[in-house]
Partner chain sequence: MKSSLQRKTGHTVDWLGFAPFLLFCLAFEIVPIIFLLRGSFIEKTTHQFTIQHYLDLQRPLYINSFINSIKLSGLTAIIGMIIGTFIGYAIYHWPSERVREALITLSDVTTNFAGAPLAFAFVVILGMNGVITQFMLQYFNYDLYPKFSIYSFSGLILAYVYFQLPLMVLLILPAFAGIKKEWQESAQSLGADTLQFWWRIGIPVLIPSLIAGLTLLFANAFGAYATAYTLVQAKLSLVTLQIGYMIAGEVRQDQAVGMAMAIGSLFIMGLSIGIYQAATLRTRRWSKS
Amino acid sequence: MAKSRSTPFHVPNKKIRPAGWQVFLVGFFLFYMLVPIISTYVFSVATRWDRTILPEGYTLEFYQRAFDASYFTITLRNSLILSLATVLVSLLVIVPTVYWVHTRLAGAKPLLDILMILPFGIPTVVLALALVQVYNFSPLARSPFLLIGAVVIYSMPFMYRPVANAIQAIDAHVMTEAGQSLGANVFQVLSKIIIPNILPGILSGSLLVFATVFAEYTLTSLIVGARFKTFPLLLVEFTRINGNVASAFSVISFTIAWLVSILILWVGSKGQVAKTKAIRTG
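Can I see the structure of just this one chain, in the form predicted alone?
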């Protein structure tokens, strides 16, 4: 008696259409997020916008006044230095620490998670005043170095969580043992094996830290003030003078952060491509 061969059952590929409430929810979210940004852009070029729904006219005069403002170049440079220095210090502190705790001190991971949550619960005013009172000796007293340390603490959770998730996603123990079996030391394992594999997490953390620090105002104002004037301080100063110029500063700040984010992603993608080519040729 011949056995009957079962024919595979083909399920037709049907496009799953989103429900009406899903479309409404996504649309409402986009509307809620984009309207303030678009309004800021429009207000920065509006001649007058208080009597009608749309501006009565448009001009680029406020951008000209923003670029001609005193300390524009200096504050922009200081903000870039502060943000990039914070990203660098955060990487030097967070990446080796997370790797060491994950591979050698697994019992300390809950304590590290708790420590990384603390900056969210400490108000920036309290953090700034505490650091100013403790580090009141030269050369740290009210210096940019103290400010960098403060913003590193403040932004540490934004770097820690992406890096920790990336290390948990790879088998760091096996990679470490494989590298050490080939004669690599801890530094070589970390720099040539672990970091290339957690690069997406490093890039995500770097973007979050850069965007957070570039727009930080409270710590800078209380720790250094006018001694190391940053872009947010200049923006807040113009909110008391002219709202249109302040909107122009906001647009410039957002655009710079956006361009730097694209640059970081581009550098990361180049690194990933180079890594892939090296693996294929190897």
Given for the second form:
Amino acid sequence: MAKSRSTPFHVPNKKIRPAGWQVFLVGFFLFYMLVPIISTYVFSVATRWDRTILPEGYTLEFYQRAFDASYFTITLRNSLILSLATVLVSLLVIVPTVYWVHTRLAGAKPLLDILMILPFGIPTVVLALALVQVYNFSPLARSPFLLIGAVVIYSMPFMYRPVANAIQAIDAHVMTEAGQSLGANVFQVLSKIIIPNILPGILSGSLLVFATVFAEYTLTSLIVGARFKTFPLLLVEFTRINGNVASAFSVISFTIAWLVSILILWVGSKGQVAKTKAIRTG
Amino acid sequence: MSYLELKNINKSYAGVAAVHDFNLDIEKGSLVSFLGPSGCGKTTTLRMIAGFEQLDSGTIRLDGSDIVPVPPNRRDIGMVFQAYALFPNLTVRENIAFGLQMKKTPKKETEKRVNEVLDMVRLQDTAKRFPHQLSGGQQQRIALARALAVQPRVLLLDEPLSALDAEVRVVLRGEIRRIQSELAITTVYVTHDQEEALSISDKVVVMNKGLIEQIGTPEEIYRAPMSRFVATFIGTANQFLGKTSGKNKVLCNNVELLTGDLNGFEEGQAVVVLVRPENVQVQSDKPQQKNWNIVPGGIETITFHGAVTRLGVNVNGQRVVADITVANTQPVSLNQKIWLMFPPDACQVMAAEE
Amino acid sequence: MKSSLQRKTGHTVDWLGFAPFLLFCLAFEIVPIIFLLRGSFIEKTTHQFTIQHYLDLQRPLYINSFINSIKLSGLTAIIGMIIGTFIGYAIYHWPSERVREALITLSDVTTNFAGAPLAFAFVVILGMNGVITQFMLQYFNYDLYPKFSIYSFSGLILAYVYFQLPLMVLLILPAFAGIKKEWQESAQSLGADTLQFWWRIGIPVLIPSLIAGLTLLFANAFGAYATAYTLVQAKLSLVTLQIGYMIAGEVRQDQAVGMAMAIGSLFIMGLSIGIYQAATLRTRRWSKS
Ligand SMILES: Nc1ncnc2c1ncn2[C@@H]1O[C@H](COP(=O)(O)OP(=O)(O)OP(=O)(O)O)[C@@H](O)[C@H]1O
Ligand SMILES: [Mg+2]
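Let me have the form predicted together with its partner chain next, following on from the form predicted alone.
Everything in the complex follows now, all chains and molecules, and the chain you saw is the first one.
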């Protein structure tokens, strides 16, 4: 006869701990990654911090001076314009193309892939030089429009990856055919089925492009320079003028990067929720 | 003393027992299967034998010596995984030679041994290929050959066939059994496929929720299940709940069943009577056999299973399943009134728990 | 409905849908690069074909720029690859999923922290009066300067490794996922110890990812500009800095030499990809993809 089955035998719960070498390596990694950032944060509120281990006092004066800097609002505005314009152009040029290639033109996929990794192989200074050389006539020469073209190319892979993943994940080709077989036209398929489903991918891509362009220095300084000064240019300028104010600018720039990362994570988790929901109901 | 002895083994994860008080003796050269539903602890037990999981308590003795303190790479125990686990960067020949090289076997001998096991699994012509150039069935044969090349003391297989097609599965399990008995290698075989376990094992260990339900030969497990779990997990069994009455009667649901001797039970004890479908015969006229269980019913379902046809029969509100072979029964039809009959010795009685 | 073959090759009409994107890439990337290539072979006044601009690259300043750039990129790529792989392995096997995810997010953010903010952060900790410099001086009575300087080659290495490490971590994590637990266990049950497993199976399987990582890290460092521009300026010549000076017109050099340098750096990029292809040729025999 079977034994009685009073299963749960509770044994003291041994929690799995990371091994010593893991703690060492990850600790080193954290130290390397965080110390420069934390130091910058502290430096931006320190009165004087060049003779002692810890700052001699704390102040918000440098933020005051940062906000008061004559170019502060203009550069911030320029950076926003550049980032948003780039995101917009990116969305218009890349998203329809990726959709088109995945649903109608699978033959162009290798070409698309190559074009999308090409920017990684071209140093930004080389791109800047090439563009400045070719477009040496007005109104394009050294203009913000040329710059937007350049940063769209430069940030293209950041838009492409999340959007392509999203389109692949929903099997856009099958969805399109399913929608059409139910009587929807192309516009309805796009607005009612495809776009809502790949929205998390589009958002992630847009945020990544935004963050990348907001911190972009090389193309901006080499193509337009002082004529269209952005926030990173102001930051570099201040590293020569006043370190404390420069650190306040750095903090602002770090903080924007963190915020965007958190937003991307949040959008990503939303996408996950949407996906599991779709599976459960469908 | 048995070749491989597992004594009082306990293992739990985060406070929940995966294997509890596991005791098993395995004879040298025999093939023992672990059979049970998903999550019952088969893999965990196997991995403790291999040395990949630590025991919370208990001992494992192989050939008389305790192997618990021995690391996996010194245990001399071969293992075959469900997902083949061939090394992708090595050819078939290099995969098989791997264990021999670890033992610093001379080159000549390694070569000879590799050819031997390749012959054994009948895949001589694949020696130069890489794993991804083989079919699933071929990969699993090579994995088997790789484990056997080093002549391990024990061979462990964890659901080796469950990633394969039904047809390949049947062929390959025969191969495994053939090779196992040729080499007389002590083998533990994990599966959740009862047919597989019954057809190739010397002994079957039926497990449920970390406990051993029953250990026995395939026949014992099938014909004399010792618990309701075993009876229903292995094959199909009709279950009649009732109370004992007299020396050989069980009263259930308005049906009176004649059973074997009810020595071990008290009068009026709640029991369950189990009857295998193939032991239930079907007649269109009332049978006259003396001392058989004979009950009337109506056919509700007819399902064709190939060799047998399975009838679902309503007997006084209870569904009874009977398997009939076309050869020895007249044609039947839905809603037909028929008689079911089965002898008392086809009834297995056990105490109803819970 | 279209047949799958049609979907693969596409009609001419379908290619029209690809045209806007293609035109954009042509306009802002491909055609300018082609003009750059052409310009690097044209004598400015006579418009004749010449290789003089490439011969000009032999001048010590330019030669040194290439040597410095290759040394800096190569060194930080190797350091990043080796240490990043170990850190990636530690993260991959970290028991807590939340910690793992947090570390991956951190890598994601820090690998993009290149440029001026990063350079400045390193000045804050390792500049003449930096926190760590001070700490070493006061507690160990050891002055990092003048042996070390954040404004020099050694300083640049530290700053570059900052974004190389997390990039390698991100690149290598998927590769660890490709090493099946069963392979390790099979190897063990066949008598191999940990070292033997890594030597015969683990590292060979990782090799393509390691070399891919090395290539990407090299390209990443070679093309970096803002970090170096903020930190070293004229104290150290690098290819990207030289090209930058020529665009900005800060030096009275012939722009055509800049073009030759640019093409030279594209050549080096291409070469590193070629080396990657050659180095993974063998592994392609057994890897499915
Ligand atoms: N590494 C682990 N951590 C936590 N729990 C585990 C671990 N491995 C197994 N378990 C738990 O232990 C129990 C037994 O698992 P085991 O893998 O031995 O089952 P099994 O019989 O092999 O099942 P299957 O047929 O699905 O392979 C399960 O409840 C499982 O969830
Ligand atoms: Mg299992």
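Numbering follows the first chain given and starts at 1. This structure is a prediction, so every number in the text was calculated from the model and none was measured. Each form is matched to the other, and the largest set of C-alpha atoms that superpose within 1.5 Å is called the rigid core.
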Task: Core-superposed comparison between these two forms, residue 189 Cα displacement 2 Å or beyond - done: yes
